[in-house]
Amino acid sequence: MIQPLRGMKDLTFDDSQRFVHIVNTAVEIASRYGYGYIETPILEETALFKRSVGDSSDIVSKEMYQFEDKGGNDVCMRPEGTAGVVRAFVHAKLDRQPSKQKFYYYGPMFRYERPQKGRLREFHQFGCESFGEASVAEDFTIITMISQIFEALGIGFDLQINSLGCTACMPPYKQKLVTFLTSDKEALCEDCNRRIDSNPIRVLDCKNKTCQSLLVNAPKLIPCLCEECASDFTQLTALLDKAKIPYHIDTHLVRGLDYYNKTAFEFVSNHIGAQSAIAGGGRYDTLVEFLDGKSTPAVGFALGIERIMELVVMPESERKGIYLGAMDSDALDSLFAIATQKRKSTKVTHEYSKKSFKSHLKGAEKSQAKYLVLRGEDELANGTIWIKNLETREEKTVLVGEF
């Protein structure tokens, strides 16, 4: 028997219902905030992610499904969603329009990493990207939207925030950090030593316990912020305080992607093993320009659907639609036209075989139908159909045309 590839998983039964509920909930709430759907290809040029996510990131250096296609093109399966949406935004010349644009997306992403609970090699994300709004109020609004999505799904969370500064205050901070890291270079892990030269702030995100203990005394970025970035961060915390959204400032929160600037945030949960991120995002004001578009402020996020699958509180299932069956062989053919007509307005579970009343009732219960609808010899002769409301237990016989 052929098994799924390691780190790949079929989505069936309860998981598929949870998946649909998560996506539908997120889409409904994002739509209230003015977001419209966008679909980007799963396969993209590798250069897109090397330029946007960054060569120094684990995603690009270790985890991408990268290969040469039959046309000799260097391509990869998308490891995250933002870069593809930004490419589509530039390709459609939306960066040349004065109006603000907001998109949501959902679908599979691919990273070749060690599979573990809630973290697969093929996984699904729901994300939103907002273009053209420079105000930190948009950062706050996106955080509010995510909190509403999780509240609607019955998921508790902790919010962590940080500021990554801008092109004015980040370079001097990096120099301070490099000086600090170089003094402890021998004690740092191999990845951290590689990042000192390529992207030193990624060292702050290292999960190695020895490195983390050394980084306690590392210089912090927030005191080094320029006036504009400091003002934005103060405004963000004030908005969160006023909205009574609890948060924690984590000065080591840098996210795993190179394109972030200013606001960075993560929603984390203690209910999936060690405290883990279930959603994250931030501002990326330079990425559109970096991918050959016109300078455009932007902010976005993504949540991991598999990460929250077990945390979702599913709504109580409701009985819906009808179960349609025949008690007599001669009545079987008459049900097809009835099923076709009723499917224009409701869900229909159509049983093709003649069965006993008890078997039909069992089938109706299994399908969670609201109505059990049957035809037998008498109903066929009289042009009627028998109906039972499985919630109220009320029974009646009506003409087929009336039904």
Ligand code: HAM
Contents of the next structure:
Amino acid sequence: MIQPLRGMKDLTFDDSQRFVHIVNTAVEIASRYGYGYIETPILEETALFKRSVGDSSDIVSKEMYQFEDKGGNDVCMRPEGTAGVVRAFVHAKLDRQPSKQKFYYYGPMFRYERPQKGRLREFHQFGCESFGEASVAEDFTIITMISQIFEALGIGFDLQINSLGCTACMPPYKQKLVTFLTSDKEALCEDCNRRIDSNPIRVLDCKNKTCQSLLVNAPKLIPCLCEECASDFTQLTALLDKAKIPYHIDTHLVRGLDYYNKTAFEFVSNHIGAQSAIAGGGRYDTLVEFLDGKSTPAVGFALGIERIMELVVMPESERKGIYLGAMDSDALDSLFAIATQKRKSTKVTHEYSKKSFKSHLKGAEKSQAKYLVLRGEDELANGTIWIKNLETREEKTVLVGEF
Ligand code: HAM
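Show the form predicted together with the named molecule, please, the one above being the form predicted on its own.
Full complex below, order starting with the chain above.
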């Protein structure tokens, strides 16, 4: 029997219902905030992710599903959604339009990571990207929207925020950090030694215990922010305080992708094990220009659908539609027209073979139908149909034309 690949999963039955419920809830709420659907290809030029997510990130340096296609092009299965949306935004010349643009998307992402609970090689994200709004008010609004999505799904979370500064305050901070890290170079892990040269702030979220204990005394970014970044961060915390959205400031939150500046955030759950981030995002004001577009401020996030599937509280499923069957072979043919007609407005479970009343009742229960609708010898002779409301247990017989 052929198995799915390691780190990849089929979604069936209960899981697929959870998946659809999460997507539908997120789509509904994102639409209320003015987001419209965007679909971009799963396969992109590898250069797109190298330039946006960053050459030095784990995602690009270790985890890409990268290969040469039959035409000799260096291509890659998307490891995340933002880069593709920004490429599409620039490609459609939306960066030349004065209006603000907001997009949502959902679909599979691919990262060749070591699979474990909550960490897959093919996983699904729901994400939003908002272009053209430079204000920190938009960062707050996005955080509010994610909180509302989690509230609607019955999920508790811990919100962690940080500021990653800008091109004015980040480089001098990096310099300070490099000086600090270099003094303890030998004690840091191999990965961190590499990061000192390639991207020193990534050292801050190293999971190695020795590195973490050394980093307790590392210089913090927030006191080094320039006036504008500091004021934005204060405004963000003030808005969150006012809205009573609880948060923690985590000065070591740097995110695994290189395109962020200023606001960075993660939503974490402590009920799903080590892979606890259920959503992450932030501001990326330089990425559009970096991908050859006109400078456009932007902010966005993505949530991990599989991780949320572990937590979601499903609403009670309601009985819906009709179960349609016959207790006499001669009545079977007459059901097709009735099923087609009824399917214009409701869900119909149509049983094609003649069955006993008991079997039909079982079928109606299994399909969670609201009405059990049957035709037997008498109904066929009288041009009628028998209906039982399975919620109120009320029964009646009506003319087919009236049904
Ligand atoms: P990210 O933090 O890499 O951000 O991923 C977002 C979410 O995807 C994570 O919080 C997690 O729930 C889920 N996730 C990531 N990797 C895996 C995995 N291997 N298995 C299962 N779930 C996973 C981004 O991807 C950014 N594009 C978010 C963003 C949008 N920033 C701005 N706009």
